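Next comes just one chain, in structure tokens: the form predicted on its own.
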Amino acid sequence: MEATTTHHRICPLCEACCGLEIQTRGAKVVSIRGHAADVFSAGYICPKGVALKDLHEDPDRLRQPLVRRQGVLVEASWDEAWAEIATRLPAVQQAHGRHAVGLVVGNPAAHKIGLLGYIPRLTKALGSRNVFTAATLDQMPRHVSSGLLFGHWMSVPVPDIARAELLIVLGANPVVSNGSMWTVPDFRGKARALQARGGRLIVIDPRRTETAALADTHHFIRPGADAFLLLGMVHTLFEEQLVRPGRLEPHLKGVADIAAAVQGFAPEAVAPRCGLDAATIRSLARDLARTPRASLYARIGSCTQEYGTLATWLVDVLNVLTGHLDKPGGAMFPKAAAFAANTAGRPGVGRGVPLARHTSRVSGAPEVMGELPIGCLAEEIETPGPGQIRALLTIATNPVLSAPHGKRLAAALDRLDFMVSMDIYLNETTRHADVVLPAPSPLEDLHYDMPFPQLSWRNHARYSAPVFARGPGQPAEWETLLRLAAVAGGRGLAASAEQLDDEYFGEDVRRQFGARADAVLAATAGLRGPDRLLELALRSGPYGDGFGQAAEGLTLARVQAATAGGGIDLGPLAPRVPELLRTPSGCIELAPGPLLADLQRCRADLARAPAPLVVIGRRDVRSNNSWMHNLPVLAKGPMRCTALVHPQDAQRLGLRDGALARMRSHTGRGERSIDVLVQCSAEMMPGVVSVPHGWGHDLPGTRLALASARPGANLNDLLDEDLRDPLSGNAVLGGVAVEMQPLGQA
């Protein structure tokens, strides 16, 4: 019998980033459990971590490239796949220009240093304005507010839950997500600890979520009204003289502008729009202001609505005005060991962030963070003219399911001259590709989180080595991206990935270190790929050894050596203002002009009557991404793609629990409908129905056997791809008016 080997890894399947202890015997996973010694997650694990075994062993997971021959995707060698790409991609560029090639990147890339660290190489080589990511489906308002107020897209304040006395959660469900743009494994345990020391948890949500069920108080709110609630709370702070920013006051610009901007948004004025009474709105503002250690946190529900950026900004405004920003127990800024731009360069001042450096060709939607709204992708493929997308590269993404009106996008993909996908599955999007390049299993790859230490509840550094060797011929993801970059940049296939990596890395080091570049290159000479990027980032980061300047500082070897012990604990969050700021003024720009101007939409919309029925999404702990529906340990149990309907609405509409209903929406492009299973639930606010995202696995040409057996309905087929938050370009996925009628017994 083969010996059992223990490996320690960070789970890459959601933002919680839990530490895992994986036991293997030969090439098989024997068990997966939480790593009790992990300095960040302390043994916590959810079902997704256990599902890594299913993912690694899934017979549907791609292990060979696919190339389209006579209209059918068939297995091919890597050489054949690269030959197809090297012939057809440059032909599109030469015939139609660089903007004729688009790039779409999905959220799994955020969990992979081999993708996130190298996608910028590919983007630069493409030279195209047509770049899209999943950020405009869930989080771009958060980046816009952080960029405008604090000077960098990733300067995101997160609740210091370990020391809080009050946490108000708006439009988020961290019991299920364990944080979103807030990396906080075992939120439930931390919330209970907050309550045990006398603190309170208040949840505001159109559904009595798993987090709301844990809370001391839950308030229903009408979907899409978050900005109005927050405006009423800000108004209360000024009206009742509760504005006390504390030590941040010398670092603020725009407080008087905020006071003027919220006139007309008294709680009595906004209450009908919110579905909360004025007394509750005032009470929430007073509680936040008067509790010494408190913060307000909002996420996907607040971002994916028509006032997403305004709502996110007002959360920051409230935390600032009540003195809870950058204060222990409030909303604080993590200090990551590596890759955080707000720890580099001159502290306390910077260039800020640019908005709308260009706009999309058809709708004129603004660029943010170098990308365009993914809702514009279909029209950019369909519409003739200079800059029309004729070829597409997709990386770890499935927008046919995840973006609004996937049916239109699917039809548009079939019109492309050429499409390349890099993915682990033949899914609803990659089935349209001409070449599909498989990615390795997560257990065959090293792991270090790039973005999530910048969002973490506690500072830390953790590293994972591969558990298994990659399959025969399977390149690392960074190698695949570099070869794509070489082809896209006109260099063909002559150079190896290693040669390209040396070249790119050398350019970066010389630009960053100047006269010290040769010494840095010599110190990293034995490394390649993500390990070398990580060595550079750690040693030059805020805890690093500075390449010999700080003897006890971090290096890659030190972080690697700490893996079995659960990583390196870098301590609780600490105040970072003004050091963190990268605004031109060196202050927190509390009242940016674009946000003040957008308040006029709120004024015009204040008296809007609510629709009789609106739809919102939801998330399940076993269903973070659409491909997880193909993993047995996550797919088992009751059907989770149901429409949660309040019993009053079910009675009014003639709907029966366990029966099918047709749900309709009316968009600027016509009526749309889906058929979904009804589940009556008093956890819903009357007038609101909830359907989870990521379902609809009934499309031909996929290779997702388990998911297609219980396909569910795609909520996004109801949604309007033209409906976006104007400042961030984020898709509006919630608060959309729908109609429902019964179809009969399921």
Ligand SMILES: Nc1nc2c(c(=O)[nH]1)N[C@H]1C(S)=C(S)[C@@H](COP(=O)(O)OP(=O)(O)OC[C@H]3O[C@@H](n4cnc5c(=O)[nH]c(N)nc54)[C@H](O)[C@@H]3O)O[C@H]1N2
Given for the second form:
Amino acid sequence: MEATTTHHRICPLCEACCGLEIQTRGAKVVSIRGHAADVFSAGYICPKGVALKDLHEDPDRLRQPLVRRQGVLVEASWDEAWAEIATRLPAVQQAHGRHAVGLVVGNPAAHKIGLLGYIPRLTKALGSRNVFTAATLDQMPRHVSSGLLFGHWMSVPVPDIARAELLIVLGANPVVSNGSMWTVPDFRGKARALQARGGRLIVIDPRRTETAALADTHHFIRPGADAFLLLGMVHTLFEEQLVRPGRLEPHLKGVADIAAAVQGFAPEAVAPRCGLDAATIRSLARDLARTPRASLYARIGSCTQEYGTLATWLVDVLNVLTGHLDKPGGAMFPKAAAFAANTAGRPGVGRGVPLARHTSRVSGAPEVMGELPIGCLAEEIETPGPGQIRALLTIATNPVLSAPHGKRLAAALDRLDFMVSMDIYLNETTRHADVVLPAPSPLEDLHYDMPFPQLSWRNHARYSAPVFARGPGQPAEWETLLRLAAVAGGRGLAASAEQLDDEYFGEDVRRQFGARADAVLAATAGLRGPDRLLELALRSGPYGDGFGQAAEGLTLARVQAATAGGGIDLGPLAPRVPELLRTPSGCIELAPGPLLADLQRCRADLARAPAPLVVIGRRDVRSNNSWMHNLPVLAKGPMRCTALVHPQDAQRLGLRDGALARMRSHTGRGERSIDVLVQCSAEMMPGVVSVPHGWGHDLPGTRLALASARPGANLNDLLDEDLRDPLSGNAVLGGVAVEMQPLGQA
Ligand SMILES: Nc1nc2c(c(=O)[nH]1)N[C@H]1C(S)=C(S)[C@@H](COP(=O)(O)OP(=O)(O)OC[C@H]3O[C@@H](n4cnc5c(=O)[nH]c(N)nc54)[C@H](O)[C@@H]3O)O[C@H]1N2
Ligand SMILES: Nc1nc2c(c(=O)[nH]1)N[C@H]1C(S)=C(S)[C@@H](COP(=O)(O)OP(=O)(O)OC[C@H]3O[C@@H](n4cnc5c(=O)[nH]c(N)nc54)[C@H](O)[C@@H]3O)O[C@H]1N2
Ligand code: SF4
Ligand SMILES: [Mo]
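What would you give as the form predicted together with this ligand, now that the form predicted on its own is on the page?
Next comes the full complex, and the chain you just saw is listed first.
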């Protein structure tokens, strides 16, 4: 009998980045549990981490490229797949120009250094304006606020929960999601510890969520009205002389502009719009102002709405005005060991962020962070004219389920001249491709998180080696991306991934290090791919050895050597203002012009009456967006794609628990409907129904046996691809008016 081997690796499935202990025997996974010695996650794990075994062993997971022959996707060799790409992609570029090839990148890319570290190569080689990512279904408002206020998209303050006395959570459910734009494994344990110290957790959400159940206080809020609540809170701070930015005062610009901007948004004025009474709004503002170590944290419920950027900005404004930004126990900026732009370049000042360098062709939506709103993807494929998207590359994304109005997008994908997908499944999106390139199993990949240490509750550096070798012929994702970039850049298939990697890396080092470049190249020789990127980033990073300048500093070898012991702890969050700022003024720009201007929309909309029924989203611990429904350990148990309806609404509408209902929406492009299972729940705010996204696996042509047996309904088929937060381009995914009626027995 073969011996059992123990491996330690970070879970790549969600933002919590838990350290796992994985036992294997030969090619089999024997067990997966939390790594108790992990310096960051201390043994925490959720059911999805355990499901990595099912994912690795899933017979439906792709292990061979697929190429469309006579209309049917069939297994092919890598050489055949590349031949197809190298012929057809350049043909589209030559006939229609570089913008004719679009790129869509999805959520798992954020969790893979082999993708995130190399996608910039591909976008550069493509030179196309038509780049779309899941960021405009998610956190783009967060980036816009960070960019305008602090000068970099990824300078995101996170609650310093370990030292807080008060945490107010708005539009987030970290007990289930395990945190977002905030890397915080075991939120529940940390919240309980806060309460045990005498601290308080307040949750504001249209649903009494799992996080609300843990909280000391929960308030319902009308979906889409977060900006109004927050304006009322800011108004209270000025009205009651509670504005005390403290240490930040000399680094702040725009406080007087904020005072002027919130005129007219008194708690009494906003209360009917947001559904909280004026006294509650005032007491929330006072609690935040008067508690020495406190912060307000908001996430996707507040981002994916009409006023997403305003709401996210107002969260920052409140944390700043109450003196909680950049202070222990408040909202603080992590300092990552590698890859953080806010640790590079000259400290304290920078160029800030550009907005709207170009606009989308059909709707004129502004570019943000180098991309266009994903809601514009279908129209850019459908609408003829110069710059029309005629070929598409999709990487780790399933927008047919994850983006609004997947039905329209699916039809548009069929009109493309050519489509290539890099994915692990033949699913609702990749079934439209002409070539599908498989990625390795996560257990066959090395791991180092690029974004999440920039969002972490505590500073750390952790590395994971692959658990298993890749299957025969299976390249690493970075290799596939470099070859795609070479084809997209007109170089064809002549160069190997290794040659391309050496070439690009050399260029980077020469640009970054000038006269020292040769020494740095010599010091990193012998490494390649993501390991070499990481060695460079760690050693030249804020804790690095500076290539010999700081003898005790971090190197890749040191971080690797710490894996079995649970990684390297780099201490609690520490104040970073003004060093972190990269605005041209060197100050926190609290009142940027575009945000002040956008407040006019709120002013005009203050009196809007609520629709009788609106839909919002929901997450479940055993699900991950659209793609983990094929794994037995997660799929078992009750159906999770249900519409939670308040019993009063159910009675009013004649809906029965456990029965099917038809849910309809009316958009500018017509009526839409889905049929969904009703689950009566007093957790809901009356007038609000909650449906999870990422379901609807009943489309033909996929290879997802288990998921398609329990398909669920696709919430996004109801939503309106034309509804966006104008500054960020973020899709509006919640607070959309719907109607429901019974559909007989299930
Ligand atoms: N209505 C509504 N819609 C939403 C949301 C919502 O709250 N409500 N949430 C939105 C959010 S926050 C997000 S982030 C998006 C996510 O939307 P997407 O970015 O489209 O992500 P997923 O739907 O998770 O699809 C991930 C894809 O990556 C593939 N994949 C998994 N692992 C790998 C890998 O290692 N390599 C490669 N190459 N592929 C891999 C999967 O098979 C799947 O096809 O959904 C959004 N959609
Ligand atoms: N188990 C699991 N974990 C996940 C994911 C998953 O699909 N499943 N997805 C991952 C991804 S990609 C992301 S981005 C994160 C997201 O992480 P979170 O932001 O924590 O996401 P949700 O759990 O959807 O929580 C959003 C909350 O907002 C509430 N809400 C809806 N509309 C409004 C509104 O208008 N105002 C307010 N104040 N609240 C509102 C909802 O009721 C819900 O409780 O989760 C990640 N983690
Ligand atoms: S919470 Fe679960 S899915 Fe997220 S990183 Fe931890 S084990 Fe993985
Ligand atoms: Mo997300």
